[in-house]
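Only one chain comes next, encoded as structure tokens, the form predicted alone.
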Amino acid sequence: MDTAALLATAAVLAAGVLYWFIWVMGSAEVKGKRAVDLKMGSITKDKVQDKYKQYWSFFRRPKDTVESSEKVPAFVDTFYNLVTDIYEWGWGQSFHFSPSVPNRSHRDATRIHEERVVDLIKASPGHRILDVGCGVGGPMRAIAARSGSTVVGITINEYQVSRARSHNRKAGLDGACEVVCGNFLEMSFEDCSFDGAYSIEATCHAPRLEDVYAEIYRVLKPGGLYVSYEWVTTGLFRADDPKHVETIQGIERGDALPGLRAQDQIAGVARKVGFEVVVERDLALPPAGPWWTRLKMGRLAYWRNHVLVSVMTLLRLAPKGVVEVHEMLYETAKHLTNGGETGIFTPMHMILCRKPIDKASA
């Protein structure tokens, strides 16, 4: 074979290759969103880099003023900005995790974790529930679709609203789930206007619970369930240990956290809003199996991910800066792992509250 052949060749293969690696194997695990389709949500490409290092500029540093605090929510949004399609692509259209189960897929266990929403608020045929903190409305299809009702959902990020009605279209539950872009600080909804609520791994982005909390109040009806998985530290986190307060902060850094709050706070400030905490544990705890088994996992696809975002930003496919934010989330999902694997930190500190049916008028 001559050289005109070989290179020839040569250059069919390594297309063949780049065809595999970005259009076949760059799918996401739910079909919808592709390695070729990474956006950076609404910034414009020229900007993605700097919004990442403003991103991360403000999240390495204290936040412990009230004017930090007010920042929290932009700063949140250019967070889903920058990760939505990546956590797509890699993840899926539910942005949490699930304690794995024997002999079960990690989808499989993801929609088990959601519907036991159902169960634990009641939600039934007729009633208005609250998806707190939607994101692109995984969890809000899967409830939606099992218990019959309404599930409105909100999201501080423009991006995630239009990502979440066009899965809403697809899945044919376009009318069982509206989503609406908002900060849930700050909530629209008229008093009293909800059957029910819940949060999945949403309300560790509050600078302050108990804001988002009244909220949540203030919008359910008397006597309605609410129930929020909780990002929180546990009884085994040591402040003194270095290593401890590097995990914790690595998955602050990583996850727009304006900080970590302690398991043994949440039902307090669950009381002092005015609910009635009906039961409150630790879905991570055993027999559950371990939830940062599929970050584990995911390491030999983060290898061809990083190759992936790597060749397509060369070949000016995808914004300068998503390797950058493709690597924090890999080191992110180091903190997160070891944050699991030595149990100082826990995704799904579960707490279900009721509000009182005596406190119409509150």
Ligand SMILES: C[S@@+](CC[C@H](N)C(=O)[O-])C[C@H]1O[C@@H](n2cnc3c(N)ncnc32)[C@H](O)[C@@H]1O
Contents of the next structure:
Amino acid sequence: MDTAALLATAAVLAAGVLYWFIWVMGSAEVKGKRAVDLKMGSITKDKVQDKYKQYWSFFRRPKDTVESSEKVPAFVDTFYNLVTDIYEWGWGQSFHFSPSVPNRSHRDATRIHEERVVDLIKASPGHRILDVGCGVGGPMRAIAARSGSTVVGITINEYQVSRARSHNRKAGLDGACEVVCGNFLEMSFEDCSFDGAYSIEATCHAPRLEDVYAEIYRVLKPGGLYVSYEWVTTGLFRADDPKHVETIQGIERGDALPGLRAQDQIAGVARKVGFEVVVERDLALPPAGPWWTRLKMGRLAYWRNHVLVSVMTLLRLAPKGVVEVHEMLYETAKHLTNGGETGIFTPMHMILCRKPIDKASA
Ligand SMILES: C=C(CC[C@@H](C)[C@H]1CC[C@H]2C3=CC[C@H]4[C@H](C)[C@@H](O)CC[C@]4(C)[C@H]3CC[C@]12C)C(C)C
Ligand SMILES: C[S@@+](CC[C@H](N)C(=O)[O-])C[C@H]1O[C@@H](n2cnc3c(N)ncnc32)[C@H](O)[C@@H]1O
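Given the form predicted alone above, produce the structure of the same protein in the form predicted together with this ligand.
Every chain and every other molecule in the complex is listed next, the one we just looked at coming first.
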């Protein structure tokens, strides 16, 4: 074979390998997103790196100041512009954890965790249900399909609204699922306009839990049920153990959290805004299977993804800054796994609340 033929063969082979690496290996484990589709939300290509730096600068501010509390929704919005595509690409359309279920896929475990909400809040055909912090709508579609209710989701991030609407249309569920862009700390919905409500791993972004719980209480009809899966530190967390503190701060920094709350504070907040607490339970406790195994099993895939985002950036197919965001998520995955293994953190402290029926009007 002469040199030209050799070079041509090598070029074809290289192109084939690149195609396989990017389009075949690079597709999401849950179909839909590919490495070539990483857009970084509504941030223009040239601003991704700046926005990432801006995101980190939030953690240099002193905690618990009114000024930083007010800035939280905008900072959370920036975070979701940076991570939404990577989440969809590497995790799927449901942005939450689930207890692992023996002999069942991650997809099944995710659906089981979401459908539990239907039973808890007794969502039924004809009901109007609120999804507080809906992401790109994975849970909303599962819950609407399972219950026959109409689900209205709210998210602070405009890009997620467009993704969620597009997924709803593709799933043929746009008649049952509605998505609005807004702040769950001051929602535009009428008082007493929902039969039920839920939030899955979303209210942890609120600087003051009472603010979002009070809003949910306001828009629920009397007698309506609300369930939340909360991110909290457990009773095993020791504030004087530097390793514990490092893990919890790592989780806060990598997940846009203004500060994790303790498990035993949640029910008090719910009661303070007027709810009756029906039941609360950490869904991560045995017999539930560990929620963090999916993160651990993904290590090889993370390496592949790192190579992919680096290649994409080199080829200018992905904006500068994506590699840093991916690196941040990789670090976060280690802190989350550590939080799960040590038991100092749970992303699924479940609290079920009821808005009391006003005795005067009953
Ligand atoms: C509820 C929240 C988000 C929870 C999870 C959906 C996400 C938390 C950490 C994320 C990830 C970490 C590692 C990424 C990996 C390096 C990359 O290659 C592919 C995507 C990841 C697996 C990514 C996926 C989503 C998470 C598991 C918070 C924000 C309140
Ligand atoms: C980790 S995601 C979970 C999404 C969804 N519940 C799921 O499980 O797929 C958190 C969601 O909360 C939303 N969120 C955070 N703060 C918000 C706020 N102040 N107002 C509205 N949505 C908010 C984010 O935009 C995001 O959609």
